[in-house]
Structure formats: C-alpha cells, structure tokens
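So this first bit is one chain, no partners, the form predicted on its own, shown in structure tokens.
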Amino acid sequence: MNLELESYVAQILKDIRERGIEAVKEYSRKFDGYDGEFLVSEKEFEEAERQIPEKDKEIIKRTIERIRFYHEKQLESDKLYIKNASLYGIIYKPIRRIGIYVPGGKPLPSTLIMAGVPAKVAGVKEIAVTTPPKNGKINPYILYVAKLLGIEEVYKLGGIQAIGAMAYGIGMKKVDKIFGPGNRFVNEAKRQVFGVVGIDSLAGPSEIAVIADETANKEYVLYDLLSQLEHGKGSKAWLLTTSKELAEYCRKNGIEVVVCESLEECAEKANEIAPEHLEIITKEPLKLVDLIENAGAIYLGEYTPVPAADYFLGVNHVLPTGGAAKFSGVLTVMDFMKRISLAYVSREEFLSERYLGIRLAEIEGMEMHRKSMEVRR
C-alpha cells in the first residue's frame, strides 16, 4: 500500500510540475469539488469576520496572546564571540517564505494560530496558507485568525494540488518551507517535495500516554486518554499505571493499558513508546521528568490535560508522533529561522594557523584548497 501511495502521489506531483496551473485546477475539481479563484478576496475576508460571534472573536484574540507571549520566549540572539582579534559565531534569520497547510474536514483554526504566531514571533516575511474548500469557502474561522496575524494569502486549494502547488510555485510564489499536518496523501506529498522545499515534520495519528499512580483522579484520567482517540483512525492511547484500580477502569473503556511494578517502571516504558503527549498524574509528578528522554510533550498534574495545550496555554501542539520523539521536538520559533555561521578572521591568525589546513588540504589531494590559503600574505 505504501508503494501505491507514493507512486499515486509521485504521479499527481509529476503532471503539476509540468502542466502547471492547469492541473492544479483539475485536481481541485477532482478531489475539493472547487473550480474557482484560488485566492481568498478581501471581501471574504470581511463576510467572514461578519460571520464570527465577538465574544468567539475575544477567545480567539486571548488565544494568540497566550501563545504569543509563550513563544517569544524563544527567540534566541547571535551567538557571537572574540578570539585572537578574530569574530566568530552563529547568526539566526528568518525564513523569508513559508507554507501553512491546514486540513479539511473539521475546521482546525487551532492548527494556523500554532504555526502563524511563531512564524510570525521569528519574523517571517512572508505567509501563504492553503486549506481545502468546503462547498467553495474557507471556515471563517480560519479566515479571522488569518486576518489578525496579518495573512493576506489564503488559497482554496487542498490535498496533493496545495503541497505541490506550493513547492513548486504552482499558482503562488513558491515558499521555502512548508509547515502543517494532512492525511496520509498529504504527508506523502510533503515527503516527496522535501530538497525542492523544506518541511516540518510528517506528523502522523495523534497519540497519548498516561503515567498514574494511585492518587490520579480516574475520570481526569479517562478524558485526557480519550481526548486523543477523538482525533480519528489510528489515534493511539496508553495508560501507564501502578493501580490496579486505576487500570481496570480504564481498560473497560477500551484503553490500552499497561500495568507496572513501579513509576519507574512507567517512565521507561514511556521512553519506548516515546509519545506525541505525555501526561503525568502522580502525587510528585516533577520527580519523574528527569527519567523521561522521548515524549513531544510533558504535562504535569491534574490541571495540564492535554486538550488545554491543544487550544490555549501557550505551548505548541505541533509535536513529533510515531516514535519521532526519539529524535525531534516540538514546533517551535527557531523552526522558522535558519543558522548561519559567521567568521571574520584577523591576518594575524589567519597567518599563523594556517598550516593546520594546507596540512589537511595536502591530506587530501586538494590542490586549489592548499593555493587559496597558501597565496595569502
């Protein structure tokens, strides 16, 4: 099955670069119903907001807020330093162009305010959002996001047509690097074009695992473990627990649980399964996080359910999932900024260090390498 998708995929992605805006049409009509303007207009932008009750549109603008605040914490400076007259180090400079791809089906204006705000907050330039249309209209939810974060580029444009039409520069100025979750055509899709443009993450089920002991309230417990599975085929839910109590409610559920000698015990189990969210409910929960090495997220306590980090606490819920956390982390400011390095050598330590790389460049046979510092005086 994986070989037809990517060979469906590659297909699709194949005739978009060489057929252009006329495919992208096609595969809009084809798969979104669409065979109109791509671009939202500044009229819908207005009907939109019109739509949007004001206390919805207070929620919204404290949401931001929030996450604004959470994630300007990030940000980090040059990384300069001084050695024998010379300066060295690490510059950071935002991505001048990026992609947003928002899916379809349930409207998710959750998913544009965690990858606007810090694209925003790192000063990204320049936004393009993509998200299906439904009966020929973007959510007015997502519009009014949008809108307060200063994105002027909505495209009606889904699926497979939106990943290629971005990468390629398909109806758009191509973007550099494309963020945001899809179905499986569209995580595909971003494989594919990854080298052509960056991307995020391939991010897949969303998932959770519960550590409990015996002090954890079993219904906080079921809701969060729950909470998760609301996301659709594939979801995957844990509990990872030392009460025997605790486990017999919730497997009777539905939930997978697995029931350990110790919180110990739970914590490394928790590192192999290495979760997109990691729950905490103990009586000292803050003891067990120096045990835990891969987990997207860790939520400590009664009160940091998943589902508020989700929508408003600040931090990011694009996070790593199938096992990803072994080796990436959350979505964060720095994702949308690049490191350069800097040098800037003096002729004072230029000329006496020199030996060390025309030894290495002779090492290595490379002849011009050895003349360019070798011609210096």
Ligand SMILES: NC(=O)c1ccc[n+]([C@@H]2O[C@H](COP(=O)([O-])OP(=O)(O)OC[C@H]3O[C@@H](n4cnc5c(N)ncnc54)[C@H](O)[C@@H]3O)[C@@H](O)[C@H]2O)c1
The other form holds:
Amino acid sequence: MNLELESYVAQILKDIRERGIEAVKEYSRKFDGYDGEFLVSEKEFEEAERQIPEKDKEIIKRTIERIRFYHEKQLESDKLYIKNASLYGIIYKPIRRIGIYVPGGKPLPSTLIMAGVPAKVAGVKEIAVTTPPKNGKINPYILYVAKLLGIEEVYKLGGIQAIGAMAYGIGMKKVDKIFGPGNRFVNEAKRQVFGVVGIDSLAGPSEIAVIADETANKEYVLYDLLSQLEHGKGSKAWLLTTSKELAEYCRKNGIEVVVCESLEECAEKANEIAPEHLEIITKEPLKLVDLIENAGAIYLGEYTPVPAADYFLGVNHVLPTGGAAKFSGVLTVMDFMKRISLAYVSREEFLSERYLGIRLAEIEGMEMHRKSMEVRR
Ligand SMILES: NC(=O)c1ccc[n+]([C@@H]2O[C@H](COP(=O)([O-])OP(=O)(O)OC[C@H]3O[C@@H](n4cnc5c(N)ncnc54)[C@H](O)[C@@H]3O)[C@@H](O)[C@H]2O)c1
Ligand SMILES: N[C@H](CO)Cc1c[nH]c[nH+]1
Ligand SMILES: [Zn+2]
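Right, and the form predicted in complex with the named molecule of this protein, after the form predicted on its own?
Every component of the complex follows; first up is the chain already shown.
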C-alpha cells in the first residue's frame, strides 16, 4: 500500500465527511474544473442523444444485447430444501440502491454497459451514476448508454469526491454499494469507504499478462500488451514467454518481459503477479488453465484479445487489479445481490434437536440463549 496515497485520499474523504457539499464542490472545481449543477438534466440527456450518429446507436444496442446474454446466465435461483418438515436455504435479493463510477479521464461508456447491464439483470431498482465532466459536460455516449439502460440519475462528479458523495450521501441519496473501476485515487477512495458502503472490488489501473510460446504471432502479442498500457498512468503489461525471439520483439514501451524455461514456470509467474487479464497464446492453451490460480480473467488463443473482451464478447471487463485477483474476481450479476439465509423449522425437529443448542448455550454461558430454546413447548 502506498502510504502517501492512503493519507492523501483519507484527508480528502475526511474533509468531505465534515464539510459536506461545500467540500465536494471545492474538489470538483479543483480536480475537474467544474462549478455547476451535479445532476444531469433531461435537456442534457436529449442533447447527448442528438449528438450520437444512428450507426453508433445500433452498435451500442447490439453490444448491450451481447453483454446481457452472457450475464443472464449468471442469475442464481434461491436454494431451498425441506428436511424433517423444516424449510432451509438461501434466498437472493437485489441490492436496493447502488452507485456506479464511470471513469472519465478517458471517458469509458463501455464501462457503464459492463456495470449497468448486470445491475439491471439482478433487478437493482435505484442506480446513481457518477462520472467526471470535461469542459462542464459528460461524454454523450455515456449519457446515451444510461438512457438505454433506464438510468436517469447521473452526476457530473469524478474522483475521490464522487466516491465520497455516493458513500456519505452528499448531494444525493446515499448508496448501499459502489461499483466501477477508476484510477488510483478512485480505487483508494473505494477501499477506504468500504464498510460505510459495500464495494465491488479493487478495480484500478488496467493490467495484462500474456503467456506465449514460439507459436504465438508476435504482432498480435505486442498489440495486446500495448492495448492495456494505452489506459495510461499506472497500467501494466507483462510478457511471460519461453521464446527469446518474442521476448526481444516485445521489449519496449514499458512492457515487462520475463523469459522462462517452461510454460509451467510462466504459469507460476502469472500466479505471483495475479494480473487483471491473462492471455494464453500457446500451442495448447487449455492445458495451462489448470495451473492458473490467480487472474481476474483468462483469455485463450489468438482470437480472444483483451480488447475484444473489453468491448463486445459479453464477458465483464470490470476486474480486480494490483494483486487483488488473489482474493477477488470479475464483476458478476451476483455482486448486485445479497444472500439471505432462510429457515422455517417444524415443531418436531425443533423439540427433538434442541438439546444440541441448549448444551452449547451452557458451554458458552449464555443463559438467555438457553432459555429461548428451553421455554418452547
Ligand atoms: N480494472 C478495471 O476493471 C478497469 C476497467 C476500466 C478502466 N480501468 C482503469 O480506470 C482508470 C480510469 O482512469 P482515468 O484517470 O481515466 O479516470 P477516472 O475517472 O478514474 O479519474 C479521473 C478523476 O481523478 C481525479 N483526479 C485526477 N488527479 C487527481 C489528483 N491529483 N488528486 C485527486 N484527484 C485527482 C479527478 O477528479 C478526475 O476527474 C484507468 O487507469 C483504467 O486503466 C480499470
Ligand atoms: N481494459 C479495461 C479494463 O481493464 C476496460 C476498457 C474499457 N475500454 C477499454 N478498455
Ligand atoms: Zn481496455
């Protein structure tokens, strides 16, 4: 953890907590050069829609359909069973109100598709979107995607101040959970507000690792590596290869190259890195999958480049970075839902099994627990 970043972000969040909307306005002026209404108006939505060429509207609709198709398969149904005339299980409920952060340094409408579609599939009722304005405006494609998804609450707010506003309910109703990726400031702010609200994962600056052997097309591999560096500051790219020739070809533009003795060694290095995306472009890529423990996403073969997954395959592009793939994973529909345990116990089962609870309550010295079970007839 970068302590300087941690205390920098903590100080801004504290100021936002203490001074509320005045602090949010001040940071918005300072970091985004914006000094106006935060909530996007109906007129601005209409203006944005007029700016989008019809051809692009079709592209966006078709993309949303592909993302929706993939995510609908993730919906889990309640898991209930009956035993001794008692009902037990887990039921799932959508989170009531969420916030989605859409990056705006380089505006990413595709990210609103990636977070908004699974939220809708899960049945989330209230969605607030924040994204930083540029020259006082929000990218029209972001507003068009919001409109298509039926999201009306969009705020011209970026960075730490957006995360603070959503978490503490400043200038808007507080959200229950914050979704969406962002730069290191956004990512650290999300980490720090966890507990006040839920967060999806630590989805920071983009990363790619490619495991490739001598059969890989050099040009494909190089462009894939460069694609994620294009996201800018903090992005990382690693090539893990058994081919010296490929290594030399890719040793440029900040790409970190590691030459390994075997593909097994490449897999072990990938596990240490725990990259956001891992491409495997080898003669038999499927053979390596079993060896991979840590990666946000694994893409196999020559025709599954990360940019295809970023935009149109259907898989989600909101993924853990910075080693967080060791303990968390890709955004799914179920991240927008809560698990609730359910039990409806029959008299017979309760009376015959309660001796277990009564004895455990005695062991723990919990008198009222024991009583609660014993008192029933
Ligand atoms: N992991 C994922 O799933 C995923 C997906 C898409 C994008 N990304 C990443 O998201 C990131 C988006 O970054 P971005 O910068 O384009 O957009 P962003 O919206 O995350 O950050 C821009 C905001 O940061 C704030 N900011 C900038 N400098 C600051 C400073 N010095 N102090 C305080 N606040 C400051 C400003 O408010 C600005 O509006 C990229 O790194 C990209 O790789 C990750
Ligand atoms: N590669 C990013 C996830 O790390 C997602 C993205 C959006 N637009 C382009 N790429
Ligand atoms: Zn990308």
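Computed from a predicted structure; not experimentally measured. Numbering follows the first chain given and starts at 1. The term rigid core refers to the most C-alpha atoms you can superpose between the two forms while keeping them within 1.5 Å.
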query	finding
C-alpha of residue 125 off by 2 Å or more between these two forms on rigid core	no
Core fit, then residue 213 C-alpha moves 2 Å or more between these two forms	no
After fitting the core, residue 38 CA displacement of 2 Å or more between these two forms	yes
